[in-house]
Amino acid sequence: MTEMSYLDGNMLDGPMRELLTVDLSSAVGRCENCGMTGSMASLHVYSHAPGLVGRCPSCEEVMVRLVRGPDRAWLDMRGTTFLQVPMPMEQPFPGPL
(Lines of atoms letter the chains of each structure in order from A and count residues from 1; the text may use other names and numbers.)
(Lines give C-alpha, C1' and ligand atoms only; values in the text may rest on other atoms or scores of the structure.)
Protein backbone atom coordinates (compact mmCIF):
# COMPACT_ATOMS: atom_id res chain seq x y z
CA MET A 1 0.00 0.00 0.00
CA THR A 2 1.28 3.47 -0.87
CA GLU A 3 1.44 5.94 1.99
CA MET A 4 -0.59 9.05 1.14
CA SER A 5 0.67 12.46 2.20
CA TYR A 6 -1.67 14.78 4.03
CA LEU A 7 -1.94 18.38 5.16
CA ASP A 8 -3.00 19.41 8.63
CA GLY A 9 -6.43 20.78 9.46
CA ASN A 10 -5.30 24.36 8.81
CA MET A 11 -5.78 23.60 5.09
CA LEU A 12 -9.54 23.60 5.77
CA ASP A 13 -9.53 27.14 7.19
CA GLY A 14 -10.04 29.05 3.92
CA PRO A 15 -12.60 26.72 2.33
CA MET A 16 -14.57 26.34 5.60
CA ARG A 17 -14.51 30.10 6.19
CA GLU A 18 -15.88 30.64 2.70
CA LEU A 19 -18.53 27.97 3.23
CA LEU A 20 -19.70 29.23 6.61
CA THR A 21 -20.05 32.88 5.59
CA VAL A 22 -22.69 32.29 2.91
CA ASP A 23 -26.43 32.72 3.35
CA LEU A 24 -27.59 29.27 4.47
CA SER A 25 -31.29 29.92 3.84
CA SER A 26 -30.86 28.56 0.30
CA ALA A 27 -28.73 25.62 1.42
CA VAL A 28 -30.36 22.20 1.06
CA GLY A 29 -30.21 19.54 3.75
CA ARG A 30 -31.54 16.02 4.24
CA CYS A 31 -33.21 14.83 7.44
CA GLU A 32 -31.47 11.81 8.91
CA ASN A 33 -34.74 10.46 10.31
CA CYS A 34 -37.21 10.61 7.40
CA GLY A 35 -34.97 11.42 4.42
CA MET A 36 -36.84 14.59 3.45
CA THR A 37 -34.65 16.97 1.46
CA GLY A 38 -35.35 20.69 1.49
CA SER A 39 -34.03 24.16 2.10
CA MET A 40 -32.77 25.11 5.54
CA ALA A 41 -35.26 28.00 5.40
CA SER A 42 -38.09 25.43 5.58
CA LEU A 43 -37.02 24.12 9.02
CA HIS A 44 -39.26 24.82 12.00
CA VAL A 45 -36.98 26.76 14.36
CA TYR A 46 -37.67 26.94 18.09
CA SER A 47 -35.93 29.45 20.32
CA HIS A 48 -37.41 28.41 23.69
CA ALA A 49 -34.26 26.50 24.68
CA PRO A 50 -30.80 27.86 25.46
CA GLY A 51 -30.18 28.26 21.75
CA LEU A 52 -31.94 27.56 18.48
CA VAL A 53 -33.34 24.16 17.49
CA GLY A 54 -34.23 23.48 13.83
CA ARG A 55 -36.69 20.64 13.28
CA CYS A 56 -37.63 18.84 10.06
CA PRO A 57 -40.95 20.19 8.72
CA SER A 58 -41.96 16.65 7.72
CA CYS A 59 -41.24 14.49 10.78
CA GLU A 60 -40.34 17.13 13.44
CA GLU A 61 -37.01 15.43 14.33
CA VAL A 62 -34.16 17.77 15.31
CA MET A 63 -31.82 18.50 12.39
CA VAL A 64 -29.81 21.44 13.75
CA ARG A 65 -28.93 22.88 17.14
CA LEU A 66 -27.10 26.20 17.50
CA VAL A 67 -26.05 27.62 20.85
CA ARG A 68 -24.19 30.91 21.13
CA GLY A 69 -22.11 31.91 24.14
CA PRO A 70 -20.33 35.21 24.76
CA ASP A 71 -17.14 34.09 23.01
CA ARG A 72 -18.02 30.91 21.07
CA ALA A 73 -20.78 28.92 19.38
CA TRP A 74 -21.75 25.26 19.23
CA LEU A 75 -23.27 23.81 16.06
CA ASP A 76 -24.75 20.30 16.22
CA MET A 77 -25.97 18.88 12.89
CA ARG A 78 -26.34 15.21 13.87
CA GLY A 79 -29.87 15.13 12.46
CA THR A 80 -28.72 16.30 9.02
CA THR A 81 -27.14 13.72 6.70
CA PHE A 82 -25.81 16.36 4.31
CA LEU A 83 -25.84 20.10 3.72
CA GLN A 84 -25.53 21.30 0.12
CA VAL A 85 -24.42 24.96 0.06
CA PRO A 86 -24.52 27.08 -3.11
CA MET A 87 -21.04 28.49 -3.76
CA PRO A 88 -19.83 31.24 -6.10
CA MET A 89 -18.10 29.90 -9.22
CA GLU A 90 -15.12 32.29 -9.15
CA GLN A 91 -13.60 30.95 -5.88
CA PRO A 92 -12.33 27.37 -6.49
CA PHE A 93 -10.79 25.39 -3.64
CA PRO A 94 -7.00 25.57 -3.61
CA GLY A 95 -5.23 22.44 -4.78
CA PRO A 96 -2.36 20.67 -3.06
CA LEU A 97 0.95 22.51 -3.04
Second form
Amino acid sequence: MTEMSYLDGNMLDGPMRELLTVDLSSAVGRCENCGMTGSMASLHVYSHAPGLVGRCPSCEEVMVRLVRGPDRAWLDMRGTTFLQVPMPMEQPFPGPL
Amino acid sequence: MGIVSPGFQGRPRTQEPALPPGQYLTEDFPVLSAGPTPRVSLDTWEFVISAENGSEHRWSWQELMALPQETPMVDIHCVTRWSKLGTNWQGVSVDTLLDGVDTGAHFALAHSYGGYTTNLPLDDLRGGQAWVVHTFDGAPLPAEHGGPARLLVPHLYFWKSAKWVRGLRLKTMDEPGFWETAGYHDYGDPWREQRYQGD
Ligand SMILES: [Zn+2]
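Since we've got the form predicted on its own here, give me the form predicted in complex with the partner chain too.
Below, the chain from earlier opens the complete complex, with every other chain and molecule after it.
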Protein backbone atom coordinates (compact mmCIF):
# COMPACT_ATOMS: atom_id res chain seq x y z
CA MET A 1 0.00 0.00 0.00
CA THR A 2 1.18 3.48 -0.76
CA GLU A 3 0.42 6.54 1.33
CA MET A 4 -1.50 9.28 -0.42
CA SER A 5 0.84 12.21 -0.77
CA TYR A 6 -0.19 15.74 0.10
CA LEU A 7 0.59 19.16 -1.27
CA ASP A 8 1.65 22.16 0.76
CA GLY A 9 -0.76 24.95 1.65
CA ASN A 10 0.36 27.13 -1.22
CA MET A 11 -1.88 25.16 -3.52
CA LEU A 12 -4.90 26.51 -1.58
CA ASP A 13 -4.00 30.06 -2.56
CA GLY A 14 -5.80 30.10 -5.90
CA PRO A 15 -8.96 28.23 -4.84
CA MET A 16 -9.22 30.28 -1.61
CA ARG A 17 -8.71 33.52 -3.46
CA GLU A 18 -11.49 32.57 -5.84
CA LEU A 19 -13.78 31.75 -2.91
CA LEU A 20 -12.99 34.66 -0.61
CA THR A 21 -13.53 37.36 -3.18
CA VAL A 22 -17.21 36.51 -3.59
CA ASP A 23 -19.85 38.92 -2.42
CA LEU A 24 -20.69 37.51 1.01
CA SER A 25 -24.27 38.74 0.80
CA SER A 26 -24.87 36.20 -1.96
CA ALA A 27 -23.50 33.38 0.20
CA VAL A 28 -25.49 30.91 2.26
CA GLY A 29 -24.17 29.72 5.62
CA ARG A 30 -25.07 27.01 8.10
CA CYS A 31 -25.12 27.83 11.80
CA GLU A 32 -22.89 25.44 13.74
CA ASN A 33 -25.06 25.82 16.83
CA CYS A 34 -28.63 25.36 15.60
CA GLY A 35 -28.18 24.16 12.05
CA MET A 36 -30.22 26.90 10.45
CA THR A 37 -29.11 27.48 6.88
CA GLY A 38 -29.74 30.83 5.27
CA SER A 39 -28.35 33.88 3.60
CA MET A 40 -25.33 35.44 5.29
CA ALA A 41 -27.03 38.77 4.58
CA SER A 42 -29.62 37.89 7.22
CA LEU A 43 -27.10 37.70 10.08
CA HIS A 44 -27.47 40.14 12.96
CA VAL A 45 -24.25 42.13 13.04
CA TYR A 46 -23.07 43.94 16.18
CA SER A 47 -20.59 46.63 15.25
CA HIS A 48 -20.35 48.80 18.39
CA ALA A 49 -17.65 46.49 19.62
CA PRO A 50 -13.89 45.84 19.30
CA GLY A 51 -14.73 43.86 16.16
CA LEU A 52 -17.67 42.85 13.98
CA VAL A 53 -19.80 40.06 15.38
CA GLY A 54 -22.29 38.32 13.08
CA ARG A 55 -24.93 36.26 14.86
CA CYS A 56 -27.41 33.66 13.65
CA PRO A 57 -30.84 35.28 13.27
CA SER A 58 -32.43 32.13 14.65
CA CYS A 59 -30.42 31.27 17.79
CA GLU A 60 -28.23 34.43 18.22
CA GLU A 61 -25.05 32.36 18.48
CA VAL A 62 -21.92 33.85 16.93
CA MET A 63 -21.29 32.71 13.35
CA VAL A 64 -18.64 35.23 12.24
CA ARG A 65 -16.14 37.44 14.02
CA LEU A 66 -13.97 39.88 12.14
CA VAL A 67 -11.32 41.94 13.88
CA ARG A 68 -9.37 44.61 12.04
CA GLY A 69 -6.07 45.80 13.48
CA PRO A 70 -3.94 48.52 11.90
CA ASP A 71 -1.81 46.02 9.99
CA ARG A 72 -3.63 42.71 10.42
CA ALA A 73 -7.09 41.22 10.42
CA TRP A 74 -8.60 38.12 11.99
CA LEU A 75 -11.49 36.04 10.77
CA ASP A 76 -13.13 33.47 13.05
CA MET A 77 -15.87 31.42 11.42
CA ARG A 78 -15.99 28.44 13.76
CA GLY A 79 -19.68 29.18 14.30
CA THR A 80 -20.32 28.64 10.59
CA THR A 81 -20.34 24.99 9.51
CA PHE A 82 -20.15 25.82 5.84
CA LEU A 83 -20.34 28.70 3.46
CA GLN A 84 -22.04 28.03 0.16
CA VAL A 85 -21.14 30.53 -2.52
CA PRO A 86 -22.48 30.81 -6.04
CA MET A 87 -19.62 29.94 -8.36
CA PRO A 88 -20.51 29.20 -11.93
CA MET A 89 -18.18 27.02 -13.95
CA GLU A 90 -15.92 29.06 -16.15
CA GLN A 91 -16.27 26.43 -18.84
CA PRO A 92 -19.79 25.27 -19.54
CA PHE A 93 -18.63 21.77 -20.42
CA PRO A 94 -15.69 20.85 -18.21
CA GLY A 95 -13.66 17.90 -19.18
CA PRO A 96 -13.27 14.90 -16.89
CA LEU A 97 -10.98 15.42 -13.91
CA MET B 1 -14.49 93.67 33.75
CA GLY B 2 -11.98 93.57 31.02
CA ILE B 3 -10.12 90.70 29.56
CA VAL B 4 -9.65 87.79 31.89
CA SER B 5 -6.60 85.79 31.27
CA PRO B 6 -6.72 82.05 31.90
CA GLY B 7 -5.72 81.15 35.41
CA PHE B 8 -6.43 84.64 36.70
CA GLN B 9 -9.96 83.84 37.75
CA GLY B 10 -11.65 80.70 38.98
CA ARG B 11 -10.18 77.25 39.04
CA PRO B 12 -6.63 77.04 37.75
CA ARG B 13 -6.28 75.04 34.58
CA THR B 14 -5.52 71.52 35.52
CA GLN B 15 -2.87 69.56 33.79
CA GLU B 16 -4.27 67.37 31.01
CA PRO B 17 -4.51 64.00 32.73
CA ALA B 18 -2.12 61.39 31.54
CA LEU B 19 -3.80 58.86 29.28
CA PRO B 20 -2.40 55.56 28.06
CA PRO B 21 -0.87 55.79 24.57
CA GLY B 22 -3.36 56.07 21.72
CA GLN B 23 -6.32 56.86 23.99
CA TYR B 24 -8.74 59.81 23.85
CA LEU B 25 -10.68 61.28 26.72
CA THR B 26 -14.46 60.95 26.70
CA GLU B 27 -17.01 62.42 29.08
CA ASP B 28 -19.90 60.16 28.11
CA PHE B 29 -20.03 56.40 28.54
CA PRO B 30 -20.14 54.63 25.16
CA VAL B 31 -22.07 51.35 25.06
CA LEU B 32 -20.17 48.54 23.37
CA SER B 33 -21.81 45.21 22.80
CA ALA B 34 -20.99 42.06 20.88
CA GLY B 35 -24.52 40.70 21.11
CA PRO B 36 -28.03 41.14 22.44
CA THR B 37 -28.28 42.48 25.99
CA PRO B 38 -29.12 39.65 28.39
CA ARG B 39 -31.91 40.43 30.84
CA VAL B 40 -31.13 38.67 34.09
CA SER B 41 -33.62 38.56 36.93
CA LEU B 42 -32.13 39.17 40.38
CA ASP B 43 -34.16 36.21 41.69
CA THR B 44 -32.22 33.78 39.53
CA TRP B 45 -28.91 35.68 39.26
CA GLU B 46 -25.91 33.85 40.63
CA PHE B 47 -22.16 34.21 40.69
CA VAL B 48 -20.09 31.03 40.60
CA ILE B 49 -16.38 30.50 41.11
CA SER B 50 -15.34 27.05 39.95
CA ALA B 51 -11.88 25.98 41.01
CA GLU B 52 -9.63 23.75 38.93
CA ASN B 53 -10.40 20.81 41.28
CA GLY B 54 -14.09 21.01 40.36
CA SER B 55 -15.31 22.63 43.59
CA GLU B 56 -17.85 25.41 43.16
CA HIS B 57 -18.63 28.47 45.26
CA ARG B 58 -21.96 30.22 44.61
CA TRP B 59 -23.49 33.51 45.63
CA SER B 60 -27.06 34.62 45.12
CA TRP B 61 -27.83 38.32 44.63
CA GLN B 62 -28.74 38.67 48.32
CA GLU B 63 -25.54 36.93 49.36
CA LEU B 64 -23.46 39.22 47.13
CA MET B 65 -25.10 42.31 48.59
CA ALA B 66 -24.46 41.04 52.13
CA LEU B 67 -20.69 40.90 51.53
CA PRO B 68 -18.46 43.87 52.42
CA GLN B 69 -18.96 46.57 49.79
CA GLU B 70 -16.28 48.80 48.27
CA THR B 71 -16.58 51.99 46.23
CA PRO B 72 -13.71 52.13 43.74
CA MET B 73 -13.17 55.36 41.80
CA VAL B 74 -11.12 54.39 38.77
CA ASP B 75 -10.10 55.35 35.23
CA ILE B 76 -11.25 53.00 32.49
CA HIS B 77 -9.68 52.47 29.08
CA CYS B 78 -11.49 50.87 26.15
CA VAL B 79 -9.46 49.25 23.38
CA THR B 80 -11.60 51.21 20.88
CA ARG B 81 -9.52 54.18 22.13
CA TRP B 82 -11.77 56.01 24.55
CA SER B 83 -10.81 56.52 28.18
CA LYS B 84 -13.07 57.77 30.94
CA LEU B 85 -11.55 59.11 34.13
CA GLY B 86 -12.77 58.98 37.72
CA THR B 87 -15.67 56.56 37.28
CA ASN B 88 -17.58 55.66 40.45
CA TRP B 89 -18.63 52.11 41.21
CA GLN B 90 -19.84 49.99 44.06
CA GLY B 91 -19.34 46.28 44.46
CA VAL B 92 -17.48 43.43 46.07
CA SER B 93 -13.75 42.96 45.78
CA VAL B 94 -12.77 39.75 43.99
CA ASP B 95 -10.38 39.22 46.93
CA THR B 96 -13.45 38.81 49.14
CA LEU B 97 -14.97 36.27 46.74
CA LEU B 98 -11.74 34.30 46.43
CA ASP B 99 -11.25 34.28 50.21
CA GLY B 100 -12.62 30.82 50.87
CA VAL B 101 -11.59 29.33 47.54
CA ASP B 102 -8.79 26.79 47.70
CA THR B 103 -6.90 27.08 44.42
CA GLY B 104 -3.46 26.83 42.93
CA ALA B 105 -4.66 28.11 39.56
CA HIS B 106 -2.83 30.94 37.83
CA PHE B 107 -5.54 31.94 35.34
CA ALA B 108 -9.21 32.73 35.29
CA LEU B 109 -11.77 32.70 32.53
CA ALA B 110 -14.56 35.12 33.37
CA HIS B 111 -17.86 34.08 31.80
CA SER B 112 -21.08 35.97 31.41
CA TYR B 113 -24.78 35.66 30.87
CA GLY B 114 -25.12 35.73 27.09
CA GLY B 115 -22.00 33.64 26.54
CA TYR B 116 -19.18 36.22 26.62
CA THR B 117 -15.82 35.13 28.05
CA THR B 118 -12.47 36.81 28.77
CA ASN B 119 -9.25 35.47 30.27
CA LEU B 120 -7.07 37.05 32.94
CA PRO B 121 -4.18 36.00 35.15
CA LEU B 122 -5.63 35.26 38.59
CA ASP B 123 -3.07 37.62 40.16
CA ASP B 124 -4.69 40.49 38.26
CA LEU B 125 -7.99 39.74 39.99
CA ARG B 126 -6.31 39.86 43.41
CA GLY B 127 -4.72 42.55 45.53
CA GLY B 128 -7.55 45.10 45.38
CA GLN B 129 -7.41 45.34 41.58
CA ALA B 130 -10.76 43.82 40.62
CA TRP B 131 -14.41 43.93 41.69
CA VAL B 132 -17.81 42.55 40.85
CA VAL B 133 -19.74 45.82 40.62
CA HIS B 134 -23.49 46.39 40.59
CA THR B 135 -23.75 50.17 41.02
CA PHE B 136 -22.49 52.98 38.78
CA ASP B 137 -22.64 56.65 39.84
CA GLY B 138 -24.93 55.74 42.73
CA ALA B 139 -27.55 53.93 40.65
CA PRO B 140 -28.06 50.27 39.77
CA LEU B 141 -25.83 49.35 36.85
CA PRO B 142 -27.98 49.56 33.68
CA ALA B 143 -28.24 46.37 31.61
CA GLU B 144 -26.54 48.01 28.62
CA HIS B 145 -23.47 48.64 30.80
CA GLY B 146 -23.45 45.08 32.11
CA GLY B 147 -26.01 45.06 34.90
CA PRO B 148 -27.06 43.48 37.14
CA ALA B 149 -23.32 43.02 37.72
CA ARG B 150 -20.12 43.25 35.75
CA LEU B 151 -16.49 42.59 36.40
CA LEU B 152 -14.35 45.71 36.90
CA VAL B 153 -10.62 45.32 36.24
CA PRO B 154 -9.63 48.91 35.45
CA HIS B 155 -5.89 48.39 35.02
CA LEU B 156 -6.55 46.30 31.88
CA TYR B 157 -8.43 47.26 28.71
CA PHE B 158 -12.12 47.38 29.42
CA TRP B 159 -13.04 44.28 27.38
CA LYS B 160 -11.55 42.35 30.34
CA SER B 161 -14.22 43.89 32.59
CA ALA B 162 -16.85 41.37 31.48
CA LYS B 163 -20.41 42.70 31.36
CA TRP B 164 -23.22 40.52 32.80
CA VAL B 165 -20.59 38.49 34.62
CA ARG B 166 -21.77 35.13 35.93
CA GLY B 167 -18.62 33.58 37.25
CA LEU B 168 -14.95 32.74 37.12
CA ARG B 169 -13.47 29.46 36.02
CA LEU B 170 -10.05 29.05 37.64
CA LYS B 171 -7.55 27.35 35.38
CA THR B 172 -4.01 26.05 35.46
CA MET B 173 -3.61 26.99 31.76
CA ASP B 174 -4.53 30.30 30.15
CA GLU B 175 -7.57 29.83 27.92
CA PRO B 176 -8.29 32.74 25.59
CA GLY B 177 -11.79 34.23 25.69
CA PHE B 178 -14.18 35.80 23.20
CA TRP B 179 -12.00 38.60 21.82
CA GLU B 180 -8.70 36.95 22.66
CA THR B 181 -9.49 34.10 20.22
CA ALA B 182 -10.19 36.68 17.51
CA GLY B 183 -6.92 38.60 17.58
CA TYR B 184 -7.01 40.60 20.80
CA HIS B 185 -4.22 40.43 23.35
CA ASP B 186 -4.29 37.82 26.11
CA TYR B 187 -3.28 40.35 28.78
CA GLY B 188 -4.34 43.78 27.48
CA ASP B 189 -2.30 46.35 29.42
CA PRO B 190 -3.37 49.78 28.12
CA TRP B 191 -0.12 51.43 29.29
CA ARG B 192 1.87 49.03 27.11
CA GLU B 193 -0.76 49.32 24.36
CA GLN B 194 -1.35 45.56 24.24
CA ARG B 195 -4.31 45.69 21.89
CA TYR B 196 -3.71 42.75 19.58
CA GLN B 197 -1.95 39.40 19.77
CA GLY B 198 1.80 39.95 19.67
CA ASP B 199 1.65 43.64 20.70
ZN1 LIG C 1 -28.21 29.32 14.95
